[in-house]
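One chain comes next, on its own, written out as structure tokens in the form predicted on its own.
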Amino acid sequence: MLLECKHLSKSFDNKKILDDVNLKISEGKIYGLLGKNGVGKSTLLKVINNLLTIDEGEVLFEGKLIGVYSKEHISYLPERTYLDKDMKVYDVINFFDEFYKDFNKEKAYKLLKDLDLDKDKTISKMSKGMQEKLQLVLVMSRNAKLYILDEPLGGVDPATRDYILDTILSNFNEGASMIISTHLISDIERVLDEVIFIDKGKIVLTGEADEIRKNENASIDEVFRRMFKC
């Protein structure tokens, strides 16, 4: 088992943002964390990234307790930009190049051109959808063993998704797995082999994609619409 997460627990100002959450991800799969916006998904990956501390439960990757083996297996793209704006696109590249053993710089000056990003240009004269696509270059360079994108689609237009989505899938680690956190289903349902719901903290539905279909005679947006009524 690649990832697993055993009764987490977490609350803010006594409200639980998690509750009693059980999860597992193997190897060579794409996830889908779906959900609305605010029921924890957010939170859920930050502690899968020990961003956070749980008040109840553990995660292990690959049977160790998350920490410093898991920071250098698992590639994540945060929900906010976190680039410094005063840099560089390519002092970006250096500076993760430097940081991560497993940053594949050639790759990397390879997605800038596909992607249509300047490596001369500062973060500061980025618009926000070229700063989250400049963030995508970054977590998609890296030779990982899980890559965990939250909401990689939300700040860039429609006609832009389907070419950004096809980026991430011809460009992450083969026999690797990717967790993609998002409440725009439709756009990425065609990509996933599972599907996780959450709902107000606690996880209501997973299984496969194609099995959830079948039994349900619907395509996955359409379940979560039913299920949530959105």
The other form holds:
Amino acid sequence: MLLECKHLSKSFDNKKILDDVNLKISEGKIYGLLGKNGVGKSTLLKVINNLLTIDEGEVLFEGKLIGVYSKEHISYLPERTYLDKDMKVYDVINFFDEFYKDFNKEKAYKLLKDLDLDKDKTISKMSKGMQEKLQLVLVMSRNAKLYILDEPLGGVDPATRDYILDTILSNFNEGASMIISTHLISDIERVLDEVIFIDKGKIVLTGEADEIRKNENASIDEVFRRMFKC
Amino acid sequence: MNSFDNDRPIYIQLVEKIIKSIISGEYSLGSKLPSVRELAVIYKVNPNTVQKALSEIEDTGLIYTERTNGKYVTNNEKLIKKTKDKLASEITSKYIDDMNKLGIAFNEISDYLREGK
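For comparison with the form predicted on its own, produce the structure of the form predicted together with its partner chain.
Below is the whole assembly, all chains and molecules, this chain first.
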């Protein structure tokens, strides 16, 4: 087991954001963490990345409590950009290269080229979509065991979405796993091995994507809509 | 080629696509198939889905694994022909069925075939 969440609970202002979350992530699979806005997706991912404390429960990465070790092996794309806007693209690449042992600089430059990003550009001069692509490049250039992408497709147009999905598929290591959170299910479902439905802080369904399609005779998107009619 | 219908298991659709490519000769008799990762990129699906599809196709005998060397298309021409005939008759009976639903009798179908070429 690569990652295990046991009985995670977390409240903000007496409101339960995570409610007894149990989750197992194994090696070599792509998971979709699917849920509406504001149901706890980002909170859960922050907890797994040890960026938020929890009220109850524990998160184990390769059997060890999360901490320095897990951070060395988890490559995380947060929901919001955290890059210093005054830096140029190559500055950020150098920064990542110094910071992470598993960072592959050549790969980063190759991906920049593939995604049509200029290494000499200052981040503040880049569009939101370009900044998102840059962040994805940084995250995918690490040789991690687990990639966690929080809404990687949010700010980009549908044509670029396909391109980003390709980049994700062709660049994640063999044997590594990935958790992608999104509410744009139909765009992403074809690449998922497993799906995790989350609602109001609870995991409400987990399973193999193709198995669910077979049993329900419907797309994951459709199953999701039926379940969370609003 | 890369479009999948999200309503049906992706691996089943991938099985169908690869089998069609074998029948059409795109993956020719006895040739080596692209690797799992290459196929994942070609069809834009998850490598695990490719793995699952390949093992399904392997069960039909249309491809085989050469130890450590990858997967190959069968040399069995008869098997490919048989698979082709089977698929062709499935498509044909579906077509006839659809035409019947439009109220077009079997003996009128040939007119449409000639017009549509």
